[in-house]
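In structure tokens, one chain follows: the form predicted alone.
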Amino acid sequence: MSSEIENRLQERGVTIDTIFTALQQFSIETPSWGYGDSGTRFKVFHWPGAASSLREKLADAAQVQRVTGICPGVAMHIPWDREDDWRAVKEYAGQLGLHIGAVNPNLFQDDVYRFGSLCHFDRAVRQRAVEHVIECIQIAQEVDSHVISLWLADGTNYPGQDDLRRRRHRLLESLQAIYAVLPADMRLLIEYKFFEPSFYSTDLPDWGTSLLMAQKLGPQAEVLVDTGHHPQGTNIAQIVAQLLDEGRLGGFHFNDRRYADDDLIVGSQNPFELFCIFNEIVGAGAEGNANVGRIAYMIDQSHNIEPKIEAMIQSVLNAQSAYAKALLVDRAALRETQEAGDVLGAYRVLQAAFETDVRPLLAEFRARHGADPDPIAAFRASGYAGRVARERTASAMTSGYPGV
């Protein structure tokens, strides 16, 4: 353990079991689709052995578990990992360690939406769009799933292409329909992006429209934040504060961008963005806000480069680091220096946090729960990556599969 922390929790009253308590209690989601292979809009690369059932993405997703320890949960997307039996598909991630995370519906690619989903000027596909989203809704109680979490490509490439105001009450009638099925214990997370694929109007463009259409909806509806859908320059450590005083933060895709929606590496751009959204909530928490324990922590990304399960693996180390650090922070020092006006001071006492490296700590506590302290290490010794290389082209070439 480093003397650093050690020092630094002493000095605050704080031990380190407090530490590992709050790290115990974080968990994190992977999805099934940053398994499978997936590219830009120029090119898919394959990678070997990458999973192309939604039993060899649970496979796979059992592997992160297996070396972080804070991952059972896996979100699923429909209909890419649509299947006839769920209960079985239950059953087999039990077996793996796992369990069936957030139900995403998918609103965007068949034909039929080439104009929307929710939001189209034709009732027919609204209601086609409608049954998906109550479908998954099925689906999820099936799988003992309590989320759903919804994003829409919905939106306009030209002015005067449709009337925005009738698209905006089109999309609340739609999720009215929607929430009015939704079982008690199931939230529905209204996701937003800035823009893409349309590019003059976005139905649901920003937090804001997400809040108003939860706040509209009822309490079972959230926002879900996902970091890589916003404009450059934007706070998102802000919206997070301001969703948490509202009681409506459902949870989190995370990613990492330069310019857009990148699907890049959690962390991996912009490391101290990510710590302060995290000391938003933990903050929060430490304030007894009520929000902070329900808050639905995905990965969203689609790895086109690297390694799928390491590039996992890595995202999930990045969170959990960026967690650890806020966990540092000392909230007394931070808020004296705030009321004193101590705007340099107060800069100092996250700056402290974020700098401390808390990789002897998270190496400690991953060895105090029977992990290896090095997960990418663990999974590169394990020889999975290889063998599941092996068997999978194996059995696509057996299949007729054509490899293409």
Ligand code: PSV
The other form holds:
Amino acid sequence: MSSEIENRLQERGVTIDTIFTALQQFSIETPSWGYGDSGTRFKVFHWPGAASSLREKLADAAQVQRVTGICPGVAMHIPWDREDDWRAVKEYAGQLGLHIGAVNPNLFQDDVYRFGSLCHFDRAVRQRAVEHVIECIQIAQEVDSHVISLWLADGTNYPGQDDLRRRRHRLLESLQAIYAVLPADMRLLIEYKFFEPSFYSTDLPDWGTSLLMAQKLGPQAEVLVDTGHHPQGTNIAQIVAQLLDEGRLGGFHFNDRRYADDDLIVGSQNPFELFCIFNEIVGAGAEGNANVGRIAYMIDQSHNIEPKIEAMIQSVLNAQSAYAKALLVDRAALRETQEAGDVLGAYRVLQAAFETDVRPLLAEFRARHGADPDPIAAFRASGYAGRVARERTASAMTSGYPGV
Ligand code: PSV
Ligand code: MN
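Beyond the form predicted alone, can we have the form predicted together with the ligand?
The next block holds the full complex; its first chain is the one shown before.
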């Protein structure tokens, strides 16, 4: 039980119910592409039972929701998840207790995008890319999603390959064409990434560039922070603080990394960084920051060597745990120590929260809200993974699917 935490909270006049209410408001979207086969540049290892259609991906996502209770949304990538009947998709998701979350236009796989999409020197390619995003806006409306999440692979590999300022002007013009048709209840999240697939320049390399674009577009445009998209040593918590202050933190793509955009389980490599990110959010929320309530929390991971559904569940648990720890930070003590110039004291306030074992608290929270106290154990016990490995392999064999 969480009585130790409860006693410590009581000393500060905080009830456990306040913490549970905050936890109840925290949900995190899982990505459809995290359930299908994926690989490195060197090899795609087929995972037995990996989902190969949007319906299968939704069925897998429903398992994550069933055991965690905080993942009702599923992000899609178009055209990877293209379907003919979007109303049927919405209904099917609803039957599974899910809804479609962010719609991600894919602007990096068609041959015409070799030199970029929204920044391409050829107007016809830019137009095609803009039209694809507009199609995604229409799909989002059909499935009742309110978020378009935009990441560009645009950039250059060599100095002189293209004119950097012209590329920037083209980007803004393309984004303006998209923003002009964005429905009033939809947000455009602009993701950045400092390199890859381009290696000399990337058109949206950092949060500052995304923020400038968002500010030029209007209030429905916000910045998306993918935790794997920064140079080594970047202080992501500080970026989060700045975006919150500007009211432009649209959402997150959570994952963890060590070297580049590794797509590892969020919180597996640097749990303290994740905690520090949530600490900024909870701190801003406690001061009434209006941006906090509309942050779209999403996972962006593709697992190659570990079981995909379990890895997704573990990621959700890690994020929830970091958030719960941030909720336990003694804000009054933090402020007091900060303003007294007590450097070590302030750090120790954060450390006390970070080192708290929140597992009993979260188990109790889950039990109260119809989820399983131990989601990974519950998923393993369900036999779902073995069942889909058998069923999907059988149906793939009859359909001649070459991946098996
Ligand atoms: C690009 O690295 C990215 O983070 C974008 O969010 C894409 O949508 C996603 O990965 C999947 O390729
Ligand atoms: Mn991403």
